[in-house]
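In the form predicted alone, a lone chain appears below as structure tokens.
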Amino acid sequence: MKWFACELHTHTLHSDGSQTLGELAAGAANLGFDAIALTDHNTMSGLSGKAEIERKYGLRIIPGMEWTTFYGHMVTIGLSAFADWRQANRDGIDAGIENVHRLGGIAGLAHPFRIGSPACTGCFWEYEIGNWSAVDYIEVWSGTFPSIQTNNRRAFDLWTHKLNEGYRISATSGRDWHAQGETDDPISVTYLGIEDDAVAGNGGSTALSLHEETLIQALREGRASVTIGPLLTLTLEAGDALYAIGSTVPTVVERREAAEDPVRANLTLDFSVRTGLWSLQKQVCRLKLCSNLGEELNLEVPSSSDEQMMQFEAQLRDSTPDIPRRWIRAELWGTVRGVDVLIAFTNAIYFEEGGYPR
């Protein structure tokens, strides 16, 4: 598997940003970005000149928007054409995922439990949502340093709540990057995994190789680990077969395996991604495995400045018939500007009992 560090939500002078698409795509490419997503307001015209730009600075732009209204903003990206935002009632938003699904896009919660009105118009997400199963992801983190903010840890734990009711829904970080301008903050990374032979398949290894549309399924699949400094990423381990986040383990693989073959994870922290762009200081860490079961698992794991990729395995514990395990992630915790914070997490991996199969 191969990680593509993408950046999910940007504007520009198209919607109510202040910078062209060109000056977006620099500032991404100096901050190690492989891929953005535009997501003008309501508008796709941004995208004029899309294919040079990617050429000149070597990143892969994803078509999408902003839908923005009075009961939420809702990102949708990978649409093939415009799609109508404008008759979103707020019981309504149902037809409108379907919608975005019709055109081949996915649609996701931006910032859902930012300050609204009057502060910022519709920012609040208020839109009764009938059919989770129809959500592809959650954008639990917004804005630089986000994981110190209190409506990210809202949003955190919508979609902690949405997992553990059994759903299958994304989870990822988006700057809402509208300026180019020089901060110290630090800048979350969503970055989206690519099976080595996608890779190969396209005739190359750098960002420019893939079709966007691989992105986007790798999204739509929830391979997406999160972070702010180090990369994240977990397997599991059963017999001969290894599942990746965003995967399946069936059922009978957890039964018939437990006694004899227990399921193992194996995590690894990768400190080599983005060098220079990032920092961490020198601490003990704590590196987590949480599922609808609780905490699973507790590390202490040193932080690195030598740009080392670290490996950890663990068993899993024996889940019950009466609380079946419906998905696990791994999460990196520690001191961020004095502040214990979630440093990075991944998405889910599920397991096929209470699951809802998409």
Second form
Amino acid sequence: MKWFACELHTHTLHSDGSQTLGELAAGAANLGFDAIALTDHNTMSGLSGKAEIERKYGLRIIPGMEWTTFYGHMVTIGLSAFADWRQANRDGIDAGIENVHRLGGIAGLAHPFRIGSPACTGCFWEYEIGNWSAVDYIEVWSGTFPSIQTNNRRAFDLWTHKLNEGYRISATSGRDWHAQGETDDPISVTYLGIEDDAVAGNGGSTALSLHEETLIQALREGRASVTIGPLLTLTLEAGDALYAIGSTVPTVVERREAAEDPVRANLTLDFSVRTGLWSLQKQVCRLKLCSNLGEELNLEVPSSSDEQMMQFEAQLRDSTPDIPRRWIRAELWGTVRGVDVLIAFTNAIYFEEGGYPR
Amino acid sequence: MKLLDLQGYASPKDSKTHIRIPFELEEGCVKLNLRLQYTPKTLRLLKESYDLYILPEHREYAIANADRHLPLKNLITLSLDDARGYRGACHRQDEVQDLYVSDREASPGLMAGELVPGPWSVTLSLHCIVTDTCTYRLEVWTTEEDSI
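Okay, that is the form predicted alone; can I get the form predicted in complex with its partner chain now?
Let's see the whole complex now, leading with the same chain.
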């Protein structure tokens, strides 16, 4: 799996941003991004000139649009045509998501707990979602230094709650990037995982060797890991098979005699990503495995200052039959700017046994 | 040629509504011009509240920390549909917006392309009206081939 650094929520002067697509792309390339999604409010006119800008900065630009509506902001990416955002009913968003899907796109809740009307109409998610299975992702981290913000903690909790209920929803970060300008705040990255064979031949590990649909598919399938520092990844090993983030461990594998063939978790912390563009003070961090059963593992791990890759292994305990394990994810916690915060988290690996309300 | 000059008044109860304004575009238009303006833009009430109710020594702190969302703003945005479908939106805070679309060019947010004759519409989206009254005015006019 190759991991591509993405920024999935951006604006230009085609809505209320104060940057051109070229300025945005230049800024993103400087920050080590491989791809961005342009998600202007209610328009896609800003994509004009996209191909040339992609070539100039070696950066993939995914077409998108933020539905900026009265009852919520919904980021949509990968649509082949326009889907109308001008529905006003609070119980009408399911039809809207269906339209996005029909046009080949995916939809996510943008900053669902940011303060709403009259400070920012629609910024707080007030739609009543009838079918949570249709929601592709939740932007659980919004803005810079996102993990410190209480509204993002609520969004993260919403995601966890939905995973506990059995839904399979991806989680992303989005800067909601409106302008160029220096910031000292930690910047979050959503890494999308691409199967090695989906990265085009000729040694191409650059983003331009990827079709935008490949990136969207990765997010659709939950192959995403979010961080303000090192790249955190997780795989599970069970019954001679390897399960990556976003995949599902089948019941038949899960039910094997656990004593003979336990499920092993492999965790990797890669400190070499986006070298020089972030830093973490020297400290002992906590690497966790969390699931609907609670905190399953809590390892003390050193932070690395020499860009190395660290690997850790753990064995999952048996889940009791009455409370099946539905999902599991990895989290990295530590001190940033003097505050104990979540530094990185993976999307979930799911368990078929745990049921699925789709 | 003038197609529309419409003035309206909105109040807080009109928040979160769309106003769809249809018009007919005739053959021969090479540039469609739109001007949206609304006033007032901001609600000053809170500033006055601070002056009235907050001790002078605390005011600076209160204002500094409220600034992220204040002053409260009216927000009306414009989106455009031609006889075939969506032509984009201009979602921004500016209370005066001079916009146009033509075959080759358009204001940011709108999409350039053929100006097909037939039924068009402007949709005004009243995201938030925080003042007792907000006056808006929408003008639409065309520039024809022979006037260039």
